[in-house]
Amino acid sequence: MKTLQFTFKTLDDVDSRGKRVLIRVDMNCSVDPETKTITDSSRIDAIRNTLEDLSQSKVVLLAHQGRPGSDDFISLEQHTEILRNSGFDATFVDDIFGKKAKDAIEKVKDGEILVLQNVRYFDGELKKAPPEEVAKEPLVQELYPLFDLFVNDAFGAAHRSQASLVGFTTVLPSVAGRLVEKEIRTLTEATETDQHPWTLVLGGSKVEGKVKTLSKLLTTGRVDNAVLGGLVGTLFLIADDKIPESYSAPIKGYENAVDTARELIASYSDVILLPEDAAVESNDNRIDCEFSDMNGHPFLDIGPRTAAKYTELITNSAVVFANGPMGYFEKEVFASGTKMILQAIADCKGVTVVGGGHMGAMANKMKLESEITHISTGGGATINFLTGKKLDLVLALEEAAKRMDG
């Protein structure tokens, strides 16, 4: 296979040494609802390299984790302590560019990483826009005049539009990381091939954007299998009226998505795979039920007869591509639709791919890795990638190329 040429810059493009280098990753990792504590840190391992790389540099993170109002929308500090035991020097500051952290910032010696406060914290960081436009946020203003370079190393938020992951990249000579260059190095080898049968697995609750990217795949004519599970099956059982509309009520953007979900099924009936039976939540116990049966019972993962046959169309197929848990895999009774999935992308002899961080964990919790293709650390970035458009990253990096040649 030709080796692939990029069209951004990486760290072998520049020279890190002793400079003040500031890093947007993601550390986006899964937390336990109840306790807040991180339960898989395999989004953190994969920064190592480029950290590794910058370990003659004063280097600074700027990372995410959750969003306002949901259960995992915590502090950095305890990322910071997996860095720690991971062998990394570093130390938390509780301030994104306030002076705290400018404090802070200024004093961060060569070989040390200082990572500042979920950048979420910061309203304006929620704001997509144009990389010119989010480069006017207090976040870039503040933070960039104190750095000689940023290095992009944050997959998988790659296809947002967002200060901190595009706004620097207008202002401060701006390149890839090590795992940016991996992912996209893997995925473009992995979408290149043309063999079939080509199987996307799509679950999870992120079901607008999910919607819109699955019309964009299916028009594609990749897409031989669409094989449905978590809230966007439930979307697609409610829109073929096979249960009823009142299971709608966790989907958010439920008005928006189903329109396009009756569209896609009318057009897309042969190749679009929906649950056939179900397992629902009653009295704290699981019940594998057929939907006539699930009396307005929680409906939590895919059911038996659903995950067999699934399983052998996956195990089966020349190319998977997997993104969002078939169910409420946080709660071990319905983690087995996902765990079922995840073992037949592992034991399909095709191409395989896990994109995004629920899936991803879960695949490394079962130790199936050496037995998967690519675990990305990409869920969003990850399909937006299948579908030929390119991500705002790769986007952003591109100009700063032009700019730091110019």
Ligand code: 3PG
The other form holds:
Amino acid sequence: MKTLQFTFKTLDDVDSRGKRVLIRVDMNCSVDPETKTITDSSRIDAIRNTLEDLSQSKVVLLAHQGRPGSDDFISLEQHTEILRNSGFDATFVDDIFGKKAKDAIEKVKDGEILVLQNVRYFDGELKKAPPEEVAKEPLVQELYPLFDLFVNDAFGAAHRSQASLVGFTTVLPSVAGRLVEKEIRTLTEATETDQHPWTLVLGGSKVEGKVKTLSKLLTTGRVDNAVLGGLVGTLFLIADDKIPESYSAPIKGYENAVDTARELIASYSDVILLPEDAAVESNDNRIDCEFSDMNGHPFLDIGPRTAAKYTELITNSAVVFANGPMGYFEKEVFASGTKMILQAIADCKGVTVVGGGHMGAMANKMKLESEITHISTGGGATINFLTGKKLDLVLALEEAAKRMDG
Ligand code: 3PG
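For comparison with the form predicted on its own, produce the structure of the form predicted together with the named molecule.
Full complex below, order starting with the chain above.
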């Protein structure tokens, strides 16, 4: 296989020793909705190579955790603690670009890492716009003069054109981190295969974005089977009149996605596979049932008939890409659908890629790493990568490389 030539610069192209380096990472971890503690730190482990390669620099980390209003929208203190427990000299400052943050940045020494507060605590970070526009945000304007180099290693958020991800590339020399390199190299290799059947497993929440990406992906003609579950599956079941609209209550962005879901079902009825039975909660117990017996209880997992059908299809596929759990996997009794799907992916002899914080965490917990071709830190980013459109992070780094070559 030929070596991939990157279209952007990497850490190999710059001398970072003694320099002040701002790194955007994706340490967006699974968090227990009740205790608010991190339940899986694999996205933090995944940035180790970059941090080690910058061990002679003054490093400041910028990252997000969750979204405003979500259960996992927490401070980055725990992330800093995990970095410390992994052997890094990391400290945390409860500020992003104010005086407190600037004073702390000033004091960072070679070999030390300062973690800034959750960047999504700043409203301007939520705006999505082209790099030149988000670069005007105070986040970028206040911080960039304090640094010599920007490193983007946030592969999981590579499809987001937000200030912390693409703004700094317009004003600082900018390169990709080791994780971004590894993800792009591995995903490029995995997508180069033209084998079929090609199966996409799509579940979890964030339905609005996922339905849009699914729509783009289906038009490529690449997908033979799109196997749906989780809240994405629930949306399609409603769109297909299998369950009533009242089940849409837990789905954020339902109104904006349901019409597209209906159109996709009409155009790709031979590709899209929907759950055929469900699991619901009644008196704290898991009840596997037909849709007609859900009695208004939310869809919390695919039922056993669906799991068996999906398992067979996945095991016999030549290529499988999976993103998003099949149900409310945070609760053990509703994790079985997701676990069966992951086991099927591990048993598949073809090229298999599991993406996203939740599915990756579960695959690691089940110790399936060696049986899956690649566990990607990207969920939405990986699915976007498959559509063939260049990721915003890559486009921004390409522009930065042109500017650096002057
Ligand atoms: C993810 O978990 O997919 C990334 O961290 C990006 O998060 P977002 O979908 O909230 O932008």
